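Read the single chain below, which is given as structure tokens and is the form predicted on its own.
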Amino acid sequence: MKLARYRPRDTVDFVVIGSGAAGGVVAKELSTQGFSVVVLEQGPYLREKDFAHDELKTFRQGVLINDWEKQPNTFRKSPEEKAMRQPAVFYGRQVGGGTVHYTANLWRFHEVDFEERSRWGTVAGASLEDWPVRYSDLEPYYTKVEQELGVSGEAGLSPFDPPRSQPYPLPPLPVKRCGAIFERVTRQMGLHPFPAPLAILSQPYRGRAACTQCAFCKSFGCEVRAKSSTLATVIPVAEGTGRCEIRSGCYVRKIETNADGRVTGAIYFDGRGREVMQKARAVVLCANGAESPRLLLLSRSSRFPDGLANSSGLVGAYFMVDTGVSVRGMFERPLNDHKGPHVSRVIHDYYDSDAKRGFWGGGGIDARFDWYPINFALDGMPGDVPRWGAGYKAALKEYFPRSMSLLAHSTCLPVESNRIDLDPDLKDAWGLPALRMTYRNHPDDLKVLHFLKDRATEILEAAGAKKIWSRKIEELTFTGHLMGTCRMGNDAARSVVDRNHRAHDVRNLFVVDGSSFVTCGRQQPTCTIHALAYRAADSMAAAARKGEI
């Protein structure tokens, strides 16, 4: 296979910034439709041989995520505070982005997620709005995600699922002991458990091997390509066209524009620290919900003094994050759930809002064991066990094989003051303003966490757990699942991109990732990011053929 190689002075049809859930899909769709594409990825191009079951490198050195020494963050709870340097956001930093090391939950959003303002009205202190698209607009693309990438699941078992045009292409993965316990008990409670849809192959699919049950899924890359990352699925297809170049080690500092206000390409630092300008007829920004708004703000010019595509002043606003709560239980008999993909069964009985609860929001609860020996030993046991010596060893021997978790994935309201912007004082390793996160949980976000924590505790109690524990629910200061900072909408004064992800202010600039979300669903945004990317690519290709960009 001859790989595409373009020169920076070559004007390609599209530069795509980022290669994760959105960027990988966009690159594949545009290149297979005949367009020339350069993908700029700040991280390395790792292959399956580069992945290893090394907990220390993964969790202590963070080899697959952003480096807070080179790319520091600052955090504050309100605009009135001075932001302090600390890790605030994390994301995948390699070709394939977060899809390389995520848990691989691949829920579809429900119909309600796109029209919550219409259903529930306003929420005090938040900016709850309907999306400019509906579930029905995305359903064909959700189906395309599942069929092209390979998703294991079983449709029709949850009465809360939205309608679908096709079943999952693969059956569910084998149920874990924690999933079997969860399924039995929740059915007895009148709830509706179903196999968690996972972007992990339960059977060989399209030339890729099935899962080997190694257990090193969350936070790790998959050596056998059973995890349906963009690295293992769409990126090889894009490269196979001979029209897509994946250019790794490229730290983009600015999206360039001309006097007419059109983008002309992207300026980046290469692996040697040299500044390079790649010319393009259009730019598709897929960096993630934190780095995409940061790059738009860094791309200010005399024509765009407040940042690119920011006439609304909302680039970076309505930041939504990964809210959730975990409740753990230890049982009399061993479960031995340290093998296999982490998540097994899930319920969506509490997914929608309910006025009877007295607050807005809802979520899903899944059964899982997502610990490894070292990180469980350091952080997995309750706080009242001995922390060293013979007592510690005995506790570890008892808890590790007998424990499971229930993780609740919950809503996070969009609040205008919660945002990503540029720190005025701190610089990154390339001399650019660091990312600053301003965030405070909306009171309803905390209420729904307490509600779901209570429901998870009830399930573990009904299951006969010998001991149940969890951490105190506190306001969030560190997060993934980065959403909402370049929201889509029909009104240019109240949004950054239109329903097709085209920037209102710049007609040949597109923003496609979690930043375009209007609401966050109940977390697990990756399937929806994929679907939006497929849909956006169709729109881009149609516009390009008409000469509009």
Given for the second form:
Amino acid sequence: MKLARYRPRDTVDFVVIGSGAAGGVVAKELSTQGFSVVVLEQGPYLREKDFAHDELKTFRQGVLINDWEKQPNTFRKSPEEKAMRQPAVFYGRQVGGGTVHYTANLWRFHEVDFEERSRWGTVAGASLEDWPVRYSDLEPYYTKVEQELGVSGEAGLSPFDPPRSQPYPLPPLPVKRCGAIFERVTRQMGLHPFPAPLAILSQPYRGRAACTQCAFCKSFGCEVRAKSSTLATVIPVAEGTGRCEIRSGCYVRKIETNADGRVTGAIYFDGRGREVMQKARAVVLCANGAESPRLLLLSRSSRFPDGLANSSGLVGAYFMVDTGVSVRGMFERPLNDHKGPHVSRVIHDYYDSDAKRGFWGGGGIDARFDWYPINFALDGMPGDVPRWGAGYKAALKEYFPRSMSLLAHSTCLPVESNRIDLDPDLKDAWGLPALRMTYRNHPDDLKVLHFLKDRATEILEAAGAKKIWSRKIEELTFTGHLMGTCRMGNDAARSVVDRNHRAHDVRNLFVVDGSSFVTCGRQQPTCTIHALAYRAADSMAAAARKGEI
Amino acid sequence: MEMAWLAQKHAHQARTSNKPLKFKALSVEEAAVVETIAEGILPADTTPGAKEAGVVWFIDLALSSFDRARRQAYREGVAAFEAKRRELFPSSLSMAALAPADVARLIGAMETTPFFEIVREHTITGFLANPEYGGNRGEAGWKLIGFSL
Ligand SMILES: Cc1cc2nc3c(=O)[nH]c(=O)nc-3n(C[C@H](O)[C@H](O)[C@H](O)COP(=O)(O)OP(=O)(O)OC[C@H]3O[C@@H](n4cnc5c(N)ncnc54)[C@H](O)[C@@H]3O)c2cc1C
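Show the form predicted in complex with its partner chain, please, because up to now only the form predicted on its own has appeared in this conversation.
What follows is the whole complex; the chain from before opens it.
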């Protein structure tokens, strides 16, 4: 296989910025459809041999995520405050992006997720809108995600699932003990548990091995390639075309434009800190819900003084995050659930909003064990266990094998003042303005959390947990699900990209990733990011073939 | 990849050298104090505690590599523990010579200090990190909780 290598002065068809959930898919689709592609990824190109079962190294060094020393964030709750330096967003920073180290819950959004405004109306203090695409527009692409990447699950068990044209290509992974308990109890309660759809192979698939049931999914890379990351799936296909170059270690600082207002390429710092400009006929920005708006704002010019593609003033606005609440239970007998993928059963009975509850929003609840020894010992037990000594040691021994969590993954409303933008003072290690996050949960977000916490607690009580605990519900200040900052929409005054992800203001610029979301779904955004990317790439390719870019 | 390399080096030395391992960041006296505190946090009972699991070696490795910045905190923290020991148990000769119940009393008097938090975090981390880092010898920590790689 001859790998494509382009010179920066060669004008390639597409530069793709970021190689995560969206970027990997876009690169594969465009290159297999015959276009020349350069993917610029700031992180390293890691291989399976680089993924170690080493909790200390993975967390302490943050090997797979962004580094707040070099790329600091600032945070504030409201636009009146001065933002203070603190970690605010985290994401996978390597070829494959967040799909390398994520937990791999990969379920489709429901029909309601695309039409919240028409179904519910407005919510004071928020901008609840319909998407310019519907579930039916995405259905063929969701199918493509499941088939091409490899997703394990079982269709037809949840009465709340949206319609689908094909079953999952792989059967569900084995149930965990916490999943079996959850399934039995929720069924007794009249609820509808079903196997968690996971981007993890339950059987060998398309030349990749099945999951070996080790303990290391969340926050780790999979060394047997059973996790269906873009690194293990579509990126090798893109490279195999001989038309797609994955250029890692390239931190893009600006999308360049000319006097006609067209994009001409991207300027990046290479591994040695030199500035390089890669020329391209079009740019596809896939740097995620936090870095994509930041890069558009960094790309200001005399023609685009407020940042690129920002005539609406909404680049960075409507930032949405991973609201959720974890309720934990400890049982009389050991569950020994640390092996295998973390999640095995889910319910969607509380997914839709319900006017009777008196607030907008809902969510799913899954049963999981996603702890590792060190973080469990430091953070996983209730506040009333002793902190040291014989009592602490005994608790550790009792709790680790006997605990499970119910994670409620829920909604957060799009609020205009919740934003990602540039910090006016702080700079990163390359001298670029740091990412600033302004965020305060809408009151309804917290009401949903209280509601779901009560539901999860009921389930653990019915399951006979010996001890049940959870953290206090608080406004969120740190997030790993990054959504909504370059909204899709038909109205150029109220959104950043159109229904095909083309920037309203710039004909040959596309933005597709978590930033495209209009509303948040019920967390687990990645399946929808993949599907949007497949759909966007199709329409970009069609437009390019017709000379309409 | 500094950490993995260090861990390998440490494990290699422990295996191949017939000389006893030497501390790199801690003095022998400091190490004895730190080891006693660590054992107070995770004491031996029917299963090994921090001492037998080698936690002090993990802490020394941390302080000579990825946690170098905390060396000074250890220097001062150990001295403060020693001062408290002399205050509470004037006739005692050293931390290591205290009875377990007295160690517990001493820790109780120090448990709200930032230094104790650091030692606690290090002790628990070392006890449950991969054995190559020196503090989970014989997988003592993992055996306690029923974990395996
Ligand atoms: C611990 C954890 C667990 C998760 N579990 C789940 C889960 O179970 N299910 C789920 O649906 N989601 C999960 N997520 C979220 C998931 O990782 C993201 O939704 C997804 O990866 C986002 O895809 P994306 O394409 O928008 O961006 P990313 O995957 O973040 O990709 C963006 C890429 O762009 C690169 N980049 C950014 N800026 C630049 C620049 N200026 N120049 C060059 N490159 C740049 C980044 O390095 C990155 O590789 C999890 C996240 C975390 C942190």
